[in-house]
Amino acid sequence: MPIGIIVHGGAGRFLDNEYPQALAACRRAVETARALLQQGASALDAVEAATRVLEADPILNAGYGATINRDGEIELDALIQDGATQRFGAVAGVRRIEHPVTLSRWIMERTPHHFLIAAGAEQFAAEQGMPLIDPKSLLTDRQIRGKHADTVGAVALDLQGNIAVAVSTGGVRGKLPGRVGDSPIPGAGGYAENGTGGASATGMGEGIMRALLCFRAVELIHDHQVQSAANAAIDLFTRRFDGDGGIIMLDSNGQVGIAHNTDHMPVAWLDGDKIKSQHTQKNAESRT
């Protein structure tokens, strides 16, 4: 089986001097995941590791550097899903967790539940030995100035043919405290299904939730090539849900699909042994 990994750094608008930094973060995430997959690691290991790289980069809206809500506080959401079983783990509204994607995986693997929120999720993290951090340690000057993009995500295919997806976000800047978007919702912010493919969405979460965008996109793979499925999903999202956003996809053969209707969406992926990236804008694109 081929291996595959694709990641995005959020659909939205980056400042011109920040977009290359976001793209570089995506390439580092793919490089990290590639090394694991080549060693025989699972797709779950790969998407978790890739997303942790993205969560640690202050240029992106996840983990360190995530956007702030109306009250100036960070509330983080994340999801991880196993395509072999459709089991998932998710968190919403956590404030004292450095890597919400890892806590999501712990919920999936160490509890009978799928989804924990806020203080309950943080209590579980502490009981499992995960350090609880000062929320202020996740703040940067960039957040306070109001510069941000939207969400990060990863989809991977391992040597055994298993697919997994992970998503992490700080949500929408200025959101009401307690607001949860699409990112931790399976089928909306992310979805993975062995034998078919996986997808991660980014954009305005309210529309993505209504559309169940990632589930729709993966279902389209049954009748379309993966790039056509991505295009069709974003076309539907735009027309029926008046949505702004994008999607990355990976099918069971390791082929990628990328589509968005926003100004920017930094993406990197594995093509054979090479890491490629895409400078995307609405009406222009180049792949390197």
The other form holds:
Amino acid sequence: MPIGIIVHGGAGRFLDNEYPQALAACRRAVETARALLQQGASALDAVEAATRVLEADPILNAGYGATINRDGEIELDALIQDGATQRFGAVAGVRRIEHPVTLSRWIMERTPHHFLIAAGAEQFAAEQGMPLIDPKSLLTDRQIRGKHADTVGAVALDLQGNIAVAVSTGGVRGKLPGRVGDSPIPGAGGYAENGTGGASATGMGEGIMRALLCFRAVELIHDHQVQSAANAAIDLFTRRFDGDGGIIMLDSNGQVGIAHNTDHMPVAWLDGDKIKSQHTQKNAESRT
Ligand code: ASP
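Next block, the form predicted in complex with ligand ASP, ref. the form predicted alone:
All chains and molecules follow, beginning with the one already shown.
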């Protein structure tokens, strides 16, 4: 069985000088996941570790550096899904959590539930020994200044053929307090199904939710190559849902699909034993 990993740093707006840093974070996330997968770690371990690298990078809208809501506060959402069982863990509206992806995994593995929100999610984290941090420690100057939506996501395939997905975000800048987007919702912001594939979406979450974009995209793998599935999903998203965003996909053979209708979407992935990344300006794409 081949291994596979693909990550994105969001279909947001990056300033030209920020784009290389976003791409470097994506490449580091792939390196981390590759090392784990090569040692026989699970796809869940790989997507969690990759997402933690992205959450720790201030240039991306997840964890440290997440965007702020209308009232200047951080509210974080995340999802992890196991393609073997389709169990998932998700959080929404948490403020005092450094790595929401890990809290999502704990919810999946340590509770009979799938989804916890806000104060209850933080209470569960504390009960499980996760430190609750000062939300201000996640703020950077960049978030306070800018207009960004650079959610992160990862999809992995392990040596046993298991597929997993993880997504983490601060949501869209200026959102109403309490707003939740697509990212923590399975089938919308992320989806994983063993034997078929996995996907992670980014962009305006309202449209992604209406489209159930990741579920649709993975379903398309039954009849299409994974790159065509990604293209068809974003085409439909653009036409029927007036959507703004992108998707990364991985099939059960480790092949990737990447599509977006936004100017930017930093992506890195494993191609054989090489790490590739794409430098995209819409209509002028180069892959290295
Ligand atoms: N999809 C995210 C949301 O709507 C934002 C993003 O992808 O940057 O919350």
